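Quick heads-up: it's one chain on its own, the form predicted on its own, in structure tokens.
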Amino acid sequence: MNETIMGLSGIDWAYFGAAVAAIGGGIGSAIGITLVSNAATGVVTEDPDKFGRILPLAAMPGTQGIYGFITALLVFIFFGVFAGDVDIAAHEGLRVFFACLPVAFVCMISGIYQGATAVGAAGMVARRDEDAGKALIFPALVETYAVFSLIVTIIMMLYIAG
């Protein structure tokens, strides 16, 4: 198959797709694990015992990294990068492309709000060392929209290599 949208092969604007899925949830966990880390580790500095209690509020923007990679994986198995020579049709690469958008949009800004919401709990943390449990539930909450984004990614590509 030889058709190009825009001049861009199937296979080229599924590639393409893997990488704004990769990209933007790497900014995302990259931005937010900044924003959480910068307060959490002045929390650790007054208090060293707080480490283990602050540590997951600064890991929880890293998923939507973790989500990102997971689509372009899902990219590269389900339309046969890993098998070798691949040649999709450029309307269905062109819908890979579109099936990876929420993941690369709904992960790139809900890691840099998780770690915004991090960083309050991370004070609630600093505050009141017993309330950490309950610290964890805010930005827990930013997370769901991401889950939600690479289930509805999912989806989308299971329709398309149907």
The other form holds:
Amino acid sequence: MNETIMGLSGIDWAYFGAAVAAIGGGIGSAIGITLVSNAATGVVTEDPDKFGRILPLAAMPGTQGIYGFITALLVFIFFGVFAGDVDIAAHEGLRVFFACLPVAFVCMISGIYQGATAVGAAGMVARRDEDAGKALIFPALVETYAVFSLIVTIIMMLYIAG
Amino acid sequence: MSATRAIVDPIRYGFAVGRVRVLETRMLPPSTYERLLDARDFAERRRILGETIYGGYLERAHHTEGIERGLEAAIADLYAEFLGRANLPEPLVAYFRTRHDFENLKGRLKAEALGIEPGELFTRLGATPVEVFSGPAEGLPPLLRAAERRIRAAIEVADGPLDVERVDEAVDAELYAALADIVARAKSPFLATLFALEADLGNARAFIRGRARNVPVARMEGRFVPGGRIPRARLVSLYRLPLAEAAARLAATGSLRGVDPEALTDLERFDVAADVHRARLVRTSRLIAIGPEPVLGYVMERLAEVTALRTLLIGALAGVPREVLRARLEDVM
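May I ask for the structure of the form predicted together with its partner chain now, the form predicted on its own having been displayed?
Next comes the full complex, this chain leading.
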């Protein structure tokens, strides 16, 4: 299939979508983890015993990067990149690109804000060990929307692939 | 919180705020003050403080001078860690350091007026090295040099020595003018509120001291500094009232609301109450998850703690009865 949209073929658009999803999720996670890790290292500097309780908070914004990675992987699996049998029409590739956008944007934004929320949660853990469970809940609420975006992306891709 | 602040503040202040959140839990609890008050002698108090962060600072202290030195070292370390290495904006750091520079300027002028060696009057907590204050005026930083020139012009008796009685008010007026500049530069609503409170507390202190020394109203007008929420004219009118009534009204005015009226009649108790009142405002900074405010809040709470400890330890050494000390520390406890 030689047709293109804006100079990009179907597989080009699919790759573009996979890349945007991986980049968006990765940026969100990298910034989110940086934010919470700064506060977490401050807490652990003064009280090393809190490491175990604070680690889940620091790791939590990492999931957005994973969702971006999963999205990119699904693009490769659904559209035969690994099998070496790539045959996507330009308009179909464009749809794949759009299907990747929910993860790309929502994971980038939610990763950053989850990190910012986790900073406050790290303060809770610093004060009271027994609040470690509660502290996890607030950043976890932000995670909900990253999960929704992944579900939407997967549904859209299943529809396109099916 | 803007999107930029949501990213920049945790990166800039995250480490310091993380430390502060743990260190806040290690502030002295009321039970430690109780134990310190109940202790038989200074050795026992030192042993009790040995279990706290002050242990290392006071282990060699045996008398007032040693306590002062130890507590100053504690503040110096606090400043070095949280003002020096916490990435706070320059005006916020200057807000704390500048007052010590003016304290040293006060020491320099008082020593000159009294004809004594100024060494003991200096603190090492300022931004300017102490040695500079012993040297000629040309060696002072421009801000302090200009302030000193204006102070001298205001208090120098014609062809005579400096009027030592007026050093305090003249230096305080310059200090508050310098702090007002810093606050304007900082563009921090938190610092602006803090400055207004400090001006009110400084005026309240001048008020109590003036009443204790029977300073006439006319002299007091120049002693109240600008910048507070309580207008100077209001302070002057309250100054004319009987002390108990004036204290009651003062405690219901502007940012002094919440201060125990009795603390406004006794200078020793007022110093502790003022620090606690300041800390109360500062404690609202705990509600801010990230930013310079929690770090500043912690620094100020520790300063209040040091004031309380100084009152307790030095008071006890001087033989002040336990119940009097307890009354002075009531606000902390």
